[in-house]
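Only one chain is given next, in structure tokens, and it is the form predicted on its own.
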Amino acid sequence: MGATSTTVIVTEGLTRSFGSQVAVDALTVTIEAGEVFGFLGHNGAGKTTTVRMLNGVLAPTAGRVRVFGLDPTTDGHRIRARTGVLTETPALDSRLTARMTLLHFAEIYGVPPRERTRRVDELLALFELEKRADSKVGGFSKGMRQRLALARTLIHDPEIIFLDEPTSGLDPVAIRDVHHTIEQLTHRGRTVFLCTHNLAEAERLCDRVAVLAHGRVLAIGTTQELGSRLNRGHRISLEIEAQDIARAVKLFAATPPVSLAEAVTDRTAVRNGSATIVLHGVSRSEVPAMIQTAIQHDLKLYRVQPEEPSLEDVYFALQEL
């Protein structure tokens, strides 16, 4: 199994299966170093028994995996001490500080004496925690412990971060923060492993992403580039006469290489006394034959608008939803 010197994961056919129930199928991935990988997938697709394979927590049931070109099953203990996990659900003792947290986990991942104190002030700051730094986590709401547990994630400044589903249950600004927090990362050379079901979240933070089913990989990319390969993906949305609604849908449903035309709400259109219809399948290059189209059939056009495909369209065109 070879890697670059940027390449810092590779597994090839990684697959982990618990009796007769397979959690990770033949999962075959490369990640490069400072990009965040998204990990894509309904709660059950094998996104958390994988990194624990990826960290030499939970041993393979076959295939090969490399982080940092070392084997997690017998050298998961120099992995651990080079990456960080946020879990779902950190575990966060509510009788201790946030510095004392902090401070007890910097010890924990051998932060030099001398380097503690300020890593723990600095990483306090990072998370706006510094006027409750001496207050018991236990009085903390679900935002603050969540900074508190990213916080402890970095302590020990890893090289590759996983974060298990980093915003669940956060309000927005908590959410916001927390992004800017990944974003922070990447700047920084960080490498960011990002499992989440959270679709607008992993759009607007991942490089590449993988969409996963029932522990199988089914498709690996840039949201642009999934969505080349996924015609349906393709879509732009026309303004018509309102009147003239059924007719376009049954005129364009029939006219390739539309794969599926349907009408909209448009609450604007509406009271212009106008419709909207979305055509999937069209890209940008074949507007002009759609445009072509309407004016033969004598359909007035107000507006025209291609549209890139969405995360949430090629996630759902992968899962056949």
Contents of the next structure:
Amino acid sequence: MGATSTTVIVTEGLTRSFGSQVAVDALTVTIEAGEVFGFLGHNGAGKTTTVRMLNGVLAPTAGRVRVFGLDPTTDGHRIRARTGVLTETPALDSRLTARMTLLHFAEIYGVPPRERTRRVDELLALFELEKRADSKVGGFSKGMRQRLALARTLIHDPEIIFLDEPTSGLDPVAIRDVHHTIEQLTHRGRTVFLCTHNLAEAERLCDRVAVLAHGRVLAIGTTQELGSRLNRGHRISLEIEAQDIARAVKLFAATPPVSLAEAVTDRTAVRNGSATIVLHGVSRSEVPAMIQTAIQHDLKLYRVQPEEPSLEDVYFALQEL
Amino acid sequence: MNWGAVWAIARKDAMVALRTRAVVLPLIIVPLVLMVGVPVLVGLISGMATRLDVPSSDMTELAQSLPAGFGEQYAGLSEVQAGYIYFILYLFAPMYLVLPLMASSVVAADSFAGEKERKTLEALVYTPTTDRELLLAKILGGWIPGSLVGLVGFIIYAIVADIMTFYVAGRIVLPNPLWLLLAFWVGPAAAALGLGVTVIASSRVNTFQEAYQIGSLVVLPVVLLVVGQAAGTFILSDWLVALMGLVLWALNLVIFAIAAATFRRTALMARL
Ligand SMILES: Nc1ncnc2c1ncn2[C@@H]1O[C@H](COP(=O)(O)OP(=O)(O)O)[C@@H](O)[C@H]1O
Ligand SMILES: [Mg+2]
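For comparison with the form predicted on its own, would you give the structure of this protein in the form predicted in complex with the partner chain?
Below: every chain and molecule of the assembly, starting with the one above.
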């Protein structure tokens, strides 16, 4: 398996089926200590199932897994002592207070009694929960719950941190906080296994990314290696004169790195005589060049907006190869 | 064995359950009705009958169906008085087992099925416990409060019963060996049994209420005991109670051995 001393996760042909459905299909990856590894895929791609198998809480149907050189099937508890998992739903008991929750898990994870209160106070402060530390979790907002769940995940200072869609459903401020936390963790040399369906998030935070669809890895590599293919997922929309739309489509279709230029045809896109065109494969850094092109060709620009990156386009680009 | 983790999980389960209304309400109402209400009510009626001097034959008639030694011990009492003491010491004894059975079953329903309902199970399966430790923690978390409720119920019953037998017959009757055996030997076994059945039920259902309802079925054999004794099929004796405890513990051993052999978090997660 060519495992070096810093390899923390190795899988070979890791597979899990539910009945006839293959949730994870022959996954082969190697993850080094200190890496931020992105597991990018839509709902149902097999991300959560993989996290479960790596931690020995779900049995693989086939294949080989080693985490810290241990087999999760037989040594799950030893692995789990050194990993922290932020599950998709926070799984918090609403009847406990934030402080009780953290103290309880500190005890379960064997944090020495003398260190417990200090550790809990630290995490409450880090996640800005001090003011509500002694309130029941039942009254917490979604963002607060997520922060508390994250604090719980870190209570024993784990070596590998699994984050299963840590920002899904959060507001922008909460998302920023979670991203900040992940960056801090990586500065401290922790390994992060980040499951997400958000392309921008994966690109921003991860050293390497595996793109997953229907349980299969479509591509795996550093964000630079996957660069142009991941870029396919980026889109911007331009609002221009409605009468110029055909000309604009033709123009941009021939302008690199645009992979596809399409006129948005639904009614809402057409107003006050202007219309919208979406340019696929254009990331934020290429926006100025696009504006310049538009101006050079006498297109009247009313609005330029980067759109939420689309995984579909990435899938499409990866499958073309 | 990671006792630190086991104890942490068990303690939290017990503590949180005892702060949950759906759990605490039956844990208060059932003992009050059963261990206070019934002996007081029957005692008041018996006491009135005694004081009103309702014509009653002496004990000789009753004596045939009474446990050995009972007649001599309570010689000189009227039939109503002896009857009340018989009710307190023997007839009611099987009913007592409802307490530990019900208490552990309601706490277990909360900790297993409730865990599913509240979706907190996933945090627990990721803890560095083995399957066996997790199961043990969950069992202790239900068994300890179940047994405690049983013991507290016994103490309350002993006090209430003594007051009432003193009022009715001028005697103090508890604790006696039979009841001590019930409280400290059979009761904890009953608590474990209620737990085992509920744990098994919990893995099949999704809500606290469902699990609790199925778990409550373990009370049925108790009803058989009550009816059987009232109908004169048998009379409890010290050694019969001791034997009952032994049978229950043996049954528990089987149930928990099966549970330990089959409980796998991976199986739980495959269903989640
Ligand atoms: N316990 C289960 N029983 C049956 N099917 C499951 C189970 N868990 C996951 N699946 C299926 O496996 C696939 C992958 O699921 P999952 O790993 O949760 O994906 P993701 O986390 O990427 O959204 C999905 O199609 C899902 O329906
Ligand atoms: Mg998932």
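All values reported here derive from a predicted model rather than from experimental measurement. Residue numbers count along the first chain shown, from 1. For the two forms, the rigid core is made up of the largest set of C-alpha atoms that agree within 1.5 Å on superposition.
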Post core alignment: residue 279 C-alpha displaced by 2 Å or more between the two forms:
yes
Superposing on the rigid core, I want to see if residue 70 changes position between the two forms - specifically a Cα shift of 2 Å or more.
no
Flag for residue 184, CA shift 2 Å or larger between the two forms after aligning core:
no
